[in-house]
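Starting off, we have a lone chain in the form predicted alone, written out as structure tokens.
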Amino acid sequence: MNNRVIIFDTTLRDGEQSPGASLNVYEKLEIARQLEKLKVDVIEAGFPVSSPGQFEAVQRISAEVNAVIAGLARAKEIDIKTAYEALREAKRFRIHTFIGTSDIHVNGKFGDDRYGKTLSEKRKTVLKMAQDAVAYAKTFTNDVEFSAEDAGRTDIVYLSEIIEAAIEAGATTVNIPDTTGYTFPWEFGAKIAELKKRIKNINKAIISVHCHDDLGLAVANSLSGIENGARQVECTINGIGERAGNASLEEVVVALKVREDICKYHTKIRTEEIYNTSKMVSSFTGIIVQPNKAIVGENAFAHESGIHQDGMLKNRQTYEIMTPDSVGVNKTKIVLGRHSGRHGLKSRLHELGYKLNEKELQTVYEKFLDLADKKKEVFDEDLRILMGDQAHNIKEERFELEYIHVIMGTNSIPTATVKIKSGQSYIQESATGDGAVDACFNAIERALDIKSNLESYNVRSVTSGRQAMGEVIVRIRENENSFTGRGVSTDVIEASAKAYLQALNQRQFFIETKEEQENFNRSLSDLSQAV
């Protein structure tokens, strides 16, 4: 047990900051299931007193799945009893809090004069903040998490003491974040050191790490931190995350494996399940892996040199460290056709990490026998992207394409024409453009009225052939909020005009929700009275 690591996926929390990568409550509870499946040991479900999205999805999944449940809250007295309230139903429940310990933060974040006058009033202050939350959380439950936000950054005589202090109040596990991804990972390890040598009741709670890749050291100093003495890391599938993105999970799990001849630390990983993970991942947010990212990577086990090659027909560990099937990488692809069953989509839906209900279900295999006529094969990325697709249409949406018409030639203005359902009506109506593709972007904006600015536009084919499926993804500004749309089709026209129409969903629904958080805050301003 002492060479444990706790895996700890904040992909749900930390990983859905990355700019654009926004999911809905089915999004994120498929995804809590697949990470359940992935024998992950605690999983952040969420901010819940952000926003009543989030506090509904780490509700939902604390209900739903087995794994701890792990739910963040500011050192505030609201946060954590919010957090309570979403993670309660939760059969094991964990309440994660944390408040900023380095100068920068400390004199950023508390500069008023009531927090004091001097830095070492403010320190105080902080401390007796971070002792209070931590005191407060443990009446809820005895899995308290405290997090010394910045600790890369803080005076190391300052984080021992505020460390000290919280696990004096009642913490089980003190994280130590490189917030800022600043640290090297000789200097990273040697902090965890001394922090094991300097406080005096070190071994009453659980060391972890949370590392930030903003110079590409994430996953180097989370290593780091383990070889000195931590036992959880934080991190997340693909790496995702705020700026640079966190430790990636896979690399962390993957490495500790492999390197187990010089590294005697072991996680409950399923390994096998981490391609399927990352794929659901990737799916869902919209956000690429990039081919040669690490064990996930699509040229991760590809081998192109001539040398290379020769090496492998004759051992394949000559360059191949890992085996493929070891992190789920199945080199057979199951094809489904318009021949095939429900129960045999079903099946393969399953193998790859998505749970459906038969209504789910069955909206999925009319797509996916609409894909089968036009594609006459249909492979495990197809089924990923229909079930991207899918999710999106879990909630209700204000707009909806029923068809698109588009004429456009060498010598032709291209002009578009689109028929949207709006409520219960549908609205036509027709544009020209400098392109096919600006042509229905007109022809949607004129039909409901609306003028968006397109902050970015990308297409990328997530299949082969020339029956591959199109994906398109696209970003709207409106002041200072951003709207991100995804499409998909084996027409990329088509994916463009869903994803910008789901752009707009997204700022409808924004809009239509101000109301919500509104009338959320007032109820949190009124429990902040109570408590």
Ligand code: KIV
The other form holds:
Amino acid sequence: MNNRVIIFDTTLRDGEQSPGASLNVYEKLEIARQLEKLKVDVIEAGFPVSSPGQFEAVQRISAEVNAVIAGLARAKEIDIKTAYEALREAKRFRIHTFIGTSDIHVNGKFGDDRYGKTLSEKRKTVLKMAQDAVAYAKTFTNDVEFSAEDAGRTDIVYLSEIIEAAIEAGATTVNIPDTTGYTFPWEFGAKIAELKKRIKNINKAIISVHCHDDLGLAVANSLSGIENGARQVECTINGIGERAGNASLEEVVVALKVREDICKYHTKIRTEEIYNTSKMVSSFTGIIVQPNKAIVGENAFAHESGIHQDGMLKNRQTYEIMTPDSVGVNKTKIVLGRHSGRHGLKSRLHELGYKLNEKELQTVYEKFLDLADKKKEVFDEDLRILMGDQAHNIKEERFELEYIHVIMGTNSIPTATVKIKSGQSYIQESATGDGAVDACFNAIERALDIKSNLESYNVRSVTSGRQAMGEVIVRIRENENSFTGRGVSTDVIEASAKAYLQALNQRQFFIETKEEQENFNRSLSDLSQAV
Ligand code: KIV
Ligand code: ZN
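Can you return the structure of this protein in the form predicted in complex with the named molecule rather than the form predicted alone?
Starting with the chain above, the whole complex follows.
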């Protein structure tokens, strides 16, 4: 039996569905290029029918990145056609179509009588929709994946029937998602084994698993799926994704590598690129990796207690099952400074996974010199932060911070004055607050005449030492939409103001593109009448 496991990365689709993790097209492209370097087999670049932004990102990635590019589509002609339009420039592409199959999904999503009056009638309709969707996708490409959404909670008899029908219609990969992260590893593994037994044409397709982490079992379930016959794993960098997230790519891949002795499966992943990829995704999404996270957390290779340190000095294997180098955690970091030239900066950034054209390099170099003036030593972490800032800034910012001035002390009321550039004009306002940050936010709100609901505020130091860069991530909420902003500076008050302004920029961008989104939806509905 073939023991090669295909790695299907869905960081840019399911991962981007993490609350607050919206990525712009430049960030998505940069991540896709890094995923290519990591050597993932398939990159799910987005859900093209869902918005003009998603469509554009899938289109750009298809044109510029060499892995197999997948686009998600519901089992509807309009979704599939739109996915094809976004993917068509790719050298190799896959249409990934899905439909809910558990009773909860079938009754809930197809409750209307036109899908059938009884559960059994509705199931027949859903099966036919799945088959038609695969057959339609097949008219655009041979590489078609079918997902039975909520397969984890789907009755095994019905699941076998619908998967068999999808393969008969031409699906080359059949995905079994544990959409709600509900199953236990042995239960999920048994489900995969049972499907292999029941489905007559199963050898014509690759079985894939897609596990969510609601019970913290996504990686264990994925491994159990492999052990029972799955040869594709869908996962995300840092395990980001809907709710508690997806199976983490780095954990699945490194587990397979470290325990080759008991499981003979392998992937094509270049594990030395894992750390760079993790850092890039964290900095672009603003989702911080918990320090104790396996493989990529800051403490993953730290040995604190005396006994452990002593053991490590005598023999690293005493407390280490893999080396930091094997996953790209390089302890001897190269330090740049005021006298490092553009070439040195460019080549270090390249090693960290960033590809820049001359114009971008010049902008980053200026920021780098600025930083090197404030901080004697510039570490890899600082460079990653600069790059995170750069990618955000490529998008047209509606509001820019010109300056900020804050007065505070133990016996005075904190007061902030901000000057903001909005289009061609400048607005200056002052406000007081409960603290310096609150005063800044109030001044910004007053200047822009916006009142927002601050949902979360996080600050952390990026490197060590008194001159370390501070990174602030804020999330604001407006009804069902949330917007994230990130700001960095050697001064945390300035970083806070930048982060807040960036979240407001995202909000503004959303408001301004709402009309574009509505036009997009209208053109889709015209198209759906034509197909
Ligand atoms: O979790 C899920 O079921 C999904 C499908 C769309 C594959 O993300
Ligand atoms: Zn999912």
